[in-house]
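Just one chain follows, in the form predicted on its own, and it is written as structure tokens.
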Amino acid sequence: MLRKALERVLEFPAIYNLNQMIGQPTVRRYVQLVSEEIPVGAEMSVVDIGCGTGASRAVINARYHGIDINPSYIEAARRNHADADFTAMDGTKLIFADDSFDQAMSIATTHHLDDSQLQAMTAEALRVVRPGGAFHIIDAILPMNPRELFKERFFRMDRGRFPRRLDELQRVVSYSGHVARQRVLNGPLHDVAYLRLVPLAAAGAKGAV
């Protein structure tokens, strides 16, 4: 009862961004991969799929837009970044056309999708990235180290109800897409991690070459 309390008033945008702040450690890997990891410039264009109120939009030099399933985030998001597009949207069945946008991402959001959802959204996600492209996940995963109990313990409390670890991670998107990169960044509340998915059949093409 007091967890579906919770998880209610994080729809509210306020106490969601309120709750952004609070994991400011894990946030920080979140930004860093995003800057290290996701190749754009001013001329591209990269879809971000649950983008929450729009945060990402500030370290994404590129031309953005955001979708998210919560028209609350997505009205709050508008308010805040007046240069980007956001939609409210289902990620897992994008309106958008094939071939739409030069990269993909997501972030902090496969935890809150079951493995069927998780699989539908990454071949969305791809269905709309133009050939070159990939679509970026960056996420907390259960701790690499199982020992710390702690950090998997202060993650099975999140409201996301599909915390993975990294090889579960990886099985589940692997049906949609060819995970071309990974990479964990380790953190005193999370472990992160950054999978760089790119479509089967062009990974299939290159390993033939």
Ligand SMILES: C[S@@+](CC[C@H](N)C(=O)[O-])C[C@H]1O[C@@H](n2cnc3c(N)ncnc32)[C@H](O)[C@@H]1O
Second form
Amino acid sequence: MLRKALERVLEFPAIYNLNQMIGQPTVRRYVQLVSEEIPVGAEMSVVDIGCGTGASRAVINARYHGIDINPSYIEAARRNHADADFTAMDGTKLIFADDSFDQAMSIATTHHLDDSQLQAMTAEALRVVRPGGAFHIIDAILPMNPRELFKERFFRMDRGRFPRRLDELQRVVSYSGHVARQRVLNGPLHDVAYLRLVPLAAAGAKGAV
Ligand SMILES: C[S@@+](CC[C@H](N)C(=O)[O-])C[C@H]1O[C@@H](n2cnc3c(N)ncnc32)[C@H](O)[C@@H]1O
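Now that we've seen the form predicted on its own, could you pull up the form predicted together with this ligand?
Below is the entire complex, every chain and molecule, led by the chain shown above.
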């Protein structure tokens, strides 16, 4: 009951932004991985799945289209970033045509999705990315060192109900794509993972890893 009330409060964009501020050490790691791992350029197009209020737009130098399932976040994102497109949409059922974007990305969203939703989101992201592109996943994971109990408990209190260890995250997304690269940045509140997914066919893979 208390958890549900807290989740409703966090749905408000202003409270959501405050929550983001508290998590600055983790957000800094997200930004580092975005800037080091996602190829961008003014002529390129990027879809950001689960964009929230559009915070990542500021660090993506490309044509940017953010989508989120929460229409009030999308309204706030439109107010914050007039130079980008935003659409309320379920990331597991994208309305875009195949091969619509050069790159797809998703930050801090996988832990809000159960395994079948995450597999669907990965398949959809890879469907809308053109050949040569990738789906870049960046999210907090349960601590690499299981003795870091504060980090373990802190992440398990998150309103996202599906915190995963690195190997679980990798296993789930591997049903829909091939993990071409991965990195982990350790942090005081969360460890943060980066996974670069490419289509199974492009990787020469024959099925689930
Ligand atoms: C922790 S927030 C991260 C937002 C943003 N990426 C950021 O880093 O600021 C997770 C976001 O995932 C969105 N989300 C959850 N399930 C979704 C779905 N099925 N499709 C699209 N967005 C979803 C939530 O509405 C929320 O905005």
